[in-house]
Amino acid sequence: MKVRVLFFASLREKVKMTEATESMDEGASVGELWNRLCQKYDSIEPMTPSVSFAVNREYADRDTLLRDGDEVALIPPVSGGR
């Protein structure tokens, strides 16, 4: 199956792209997708504890199962100020 991956903020800067398409096995989870991306882009692995995920614009956890055509947003922690 294929899923569309959207990279935001510092993740986008680290991988130098805004989106990608990943081929995953049927029944793969968000966590498995994240692990694969960490292997491809080792600079994002240190962000593992703090990244949030959304599948089809709804927050999801690492155990969420993916389906063909899903859109997965990778959201790093956001800092801001005044």
Second form
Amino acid sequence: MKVRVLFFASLREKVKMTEATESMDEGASVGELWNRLCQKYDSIEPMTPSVSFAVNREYADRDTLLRDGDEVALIPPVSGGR
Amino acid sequence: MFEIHDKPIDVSTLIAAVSDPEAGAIATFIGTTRNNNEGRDVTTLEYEAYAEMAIAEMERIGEQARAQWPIRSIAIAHRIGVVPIGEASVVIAVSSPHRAAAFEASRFAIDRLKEVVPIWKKEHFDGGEVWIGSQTGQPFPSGESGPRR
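Alongside the form predicted alone that was just displayed, please also present the structure of the form predicted in complex with its partner chain.
So here's everything in the complex, that chain up top.
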């Protein structure tokens, strides 16, 4: 199956692109996709503790299972302020 | 009214959007770009959004505000791209029959927006630039394990 991956902000700058298509085995999870991406782009690996995920524009967990055609956004910490 | 765009935000547009004959109060919150942060002189700020999801999350904040306070209407606008120092990057307007609900709901909306809406801020300062939040390694406030809590 294929999923569309969106990169934003600091992640976008590290991989130097805004989106990519990844081929994954059926039943792969968000966490497995992240691990795959870390292997391809080792500069993003240090963001493992802080990155969040959205699948089809809803926040998702690392355990969330992916389906063909899903849009997966990698979400660095949002803008903060106090 | 929930919107994200790269032009200056017109506060009067948001006030008009929440104006209501049954309202006795309209509270507005304006987040502006500050010229310093953590001892650095900030020269400019730049915002980036996952716009489709950000709008959906803003709508959800509106629903949560309506569920908690007797408000009439809420509007949120966020500017993206380069925002010069001293200008509005985010504006929230809330109308309610009595003022307490408008104040409380607008406070809730900006706090929640900063936690869950996928918009990122890059600070440019003399000698460098940094994405705010990315250096803390903490995606959500301590005590929260995820955005949906």
